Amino acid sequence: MAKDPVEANELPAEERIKGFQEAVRGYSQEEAISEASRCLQCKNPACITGCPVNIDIKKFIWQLSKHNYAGAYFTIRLMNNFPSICGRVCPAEYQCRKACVLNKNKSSYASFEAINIHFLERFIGDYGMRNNLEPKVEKHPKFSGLKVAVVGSGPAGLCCAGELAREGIKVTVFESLQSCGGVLGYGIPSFRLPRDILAAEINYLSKLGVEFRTNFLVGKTITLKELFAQGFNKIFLGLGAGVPGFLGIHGENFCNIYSANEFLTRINLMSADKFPRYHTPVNIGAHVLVIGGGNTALDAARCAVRLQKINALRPDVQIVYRRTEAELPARRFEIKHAQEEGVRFKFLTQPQEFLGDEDGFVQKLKCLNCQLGDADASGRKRPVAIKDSDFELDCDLAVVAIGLEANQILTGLTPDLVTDKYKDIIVNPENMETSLKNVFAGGDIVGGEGTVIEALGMAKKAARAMIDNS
């Protein structure tokens, strides 16, 4: 059994800036079988409890260590219908990975690491892709007259949508985009999740017999109480959080201030790299400043450092983020990319002011260095700005990347569905109902932003629900 973990293949960086082709090759045969035999094969894997949605992992492994694909394939399958965009945007380092035995034992096992469960699934997803292996559709009588709403096709409402169609449940996804995927379309660049890839995933879907309809805004199109009329009988609402957050500081009016949202659509969704073939432009400076410490952040980072190659400009990106780097919430792997891409990252500041010039073009970053005081809600140390300790930065495009809340169009037009005070759906954690009897919610829209892999989680949590009591 080999001890050390095998390394995905990558392009060099100073390939991978060149566009936006995927960064991350994935294994080979020979190399998905080699990481697949470091596994224990623990008689009680916490690796299956790290996953939100409980994937098998030690079987799946197992059976991809004896060259039985086709079985890892669908023993993923029962339990995750994305394998092949989860093996790509996972945090696993904090979930499956964090749970692994070899994470645990370092004493006993000094040279030893954690299994890459999320490549090992990606090369099963992958090679389930490349030899069409049909999806199973258990149809039973008492689902034949049943038909359910998904409102919104990001990761929760596709998930919720093929859990329900694999039992035969008539399904209909409507999404207000003029293509489906949601932030995994508009959100994630194709260097970190190809768009074939993402419509294979969706095709699937579309094999278990889901139906969508796309450029259809649920609750100025149609209401719930209409969907309920025209036959639905149960509704799931995956909506996502949408609107964008901003700083609140004088000057974020200026041009070339672009949110993380408008910047990553108008790229992922919108083609503005390859202006003027597609008509979506998007601006791009020599001295970029991200604003965040996310995911979010390091893909419109990465975006930036990319259009800066195409333009011919010398990348100049950097990140701006109030605490240290060992507060990022990014995922290290994809920090480490963006650092061997040139993003460059300005710890401990805070931004006070956007300066612009006479024509309303913004050109500078006034900001404050910080100190770290005494933890927060959230675990981490409160970044505390220094008196006097102001300072300018460069700037000549800036994209906010803090966080996003709450789309909601639904929700202020449907009043009795309750919501909380960040406008969240509130739900019975047990089965995701909301207040609205029938009427289900998961993602992003419950609990505010989270991972593809938890949004999973939920939405299958619900269907399960309205499967049980159908």
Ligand code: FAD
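Rigid core here is just the name for the largest C-alpha set that superposes within 1.5 Å across the two forms. Positions refer to the first chain, counted from 1. What you see is a predicted model, and the numbers here were worked out from it, not measured in a lab. First, how it differs from the form predicted together with the ligand.
- Superposition of the core reveals a Cα shift of 2 Å or more for P141 between these two forms.
- When the rigid core is held fixed, the Cα atom of G168 travels 2 angstroms or more between these two forms.
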The other form holds:
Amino acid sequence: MAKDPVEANELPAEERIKGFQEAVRGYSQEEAISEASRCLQCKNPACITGCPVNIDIKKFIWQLSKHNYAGAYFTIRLMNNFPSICGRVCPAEYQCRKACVLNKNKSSYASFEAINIHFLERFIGDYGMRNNLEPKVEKHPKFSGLKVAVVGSGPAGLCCAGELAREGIKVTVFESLQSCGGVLGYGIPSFRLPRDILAAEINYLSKLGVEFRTNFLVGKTITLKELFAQGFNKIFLGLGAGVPGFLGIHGENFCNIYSANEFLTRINLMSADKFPRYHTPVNIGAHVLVIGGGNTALDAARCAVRLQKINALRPDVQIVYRRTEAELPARRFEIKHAQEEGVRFKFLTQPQEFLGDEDGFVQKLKCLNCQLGDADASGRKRPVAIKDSDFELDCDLAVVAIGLEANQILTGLTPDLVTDKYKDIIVNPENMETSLKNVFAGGDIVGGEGTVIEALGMAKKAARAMIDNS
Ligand code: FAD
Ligand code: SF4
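If the structure you just shared is the form predicted alone, then what does the corresponding form predicted together with the ligand look like?
Now the full complex is given, and it begins with the chain already shown.
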């Protein structure tokens, strides 16, 4: 008889919302082995094609099932530099798990039966980290004089830096924020990605000789031309998509209306949850609205619940979304967690206008009901506002989480760097080189908002091209 999938341990929701400790506790060794033993070791493993970087999933699961944890770790590391991170944040249900032959739901995302590949990857990644397993460093003398500048320390920048440093190339990472990690540090909350995992990855890169220069905005502080003049032979741009989109509706400038980026940065990077011990508060209120339906909106809503709880308020957080639950772009896993933690969803609702008090603080959000119309260019059904259906929602803090755009500071100051209509950098997909010779790019600044694993895939390709042509 087929075995049931092994679910990973989770903290109960009422415990989770008391703070920012990790919500999902992962597998024990026995649970990992048991889940690995469900894998059919398919002749044509569809899971591998479902993975954006084609990890040999079948092989690593086999090694794991035979207790060869180190072997499984190195199988994953061939394609993915950060298994502990990706095992926690990869939207596996839309990728490898969706493709798994055991998935009974062939339409949009993986069903319960698909192998929990992400939890197995996490188990192996954590094993590798605990046991200081690292791929061989082969510093080639021919690279000893080579210097590469990596701009941006998100997953793309960190991955590129690691690939180059392991070959003996001298790498300096320039980061405009005060600490490294990009979205992994300022965006994804620690209840999904504990910060010691990110710190361990950055620490490993430092040990490899990578130099990190924070509070350094390339473009303003130094131009690309000046970097070359300072002796850098090649440059990698991992600038991300850090500019928040806004609704453009009346009243959006009232106090206590945040972009998701600012809200999450205040909490994740500047410890707003520990105010007044740290000096960056979030003026959390009794009625919080988060507008949007992606991972960013879910992260903001779950942070808001925790801040309310920490401030002895009864959690009252609603996600306002123009379509229905079926169209929510966020991970199913995160939607379930948010619901368990008390986040409510107001579907088929279109924001019209924020209303405020005489001191300029937001009080209400005026909305219209919607219905779904024909599919739009993305294939999702278009929300159509229903005339005269307006109503108001109480709101003393709002977070706008409706998408992110390219950060244009550097590209705007580098006219020869060719971008597309969205201001994303155009690259040669074969080697990730931009219109400027010896300047490469990858991650969200190429092709727009994506995923961590996609950023890693692009960075690896760029690093390989830099190494091969040096
Ligand atoms: P980023 O992570 O954005 O890093 C870019 C870095 O470059 C930043 O640190 C920025 O400060 C720096 N920078 C920019 N310009 C300059 C400059 N001129 N000089 C110096 N430094 C500069 N993906 C998933 O796979 N799973 C998830 O669960 C998930 N959740 C997410 C939740 C949130 C809240 C957000 C915002 C995104 C999420 N994503 C998720 C998407 C994922 O995080 C991104 O696809 C990924 O981080 C992109 O990596 P990157 O290195 O290209 O850019
Ligand atoms: Fe195992 Fe599923 Fe991959 Fe088949 S498709 S090898 S069952 S993980």
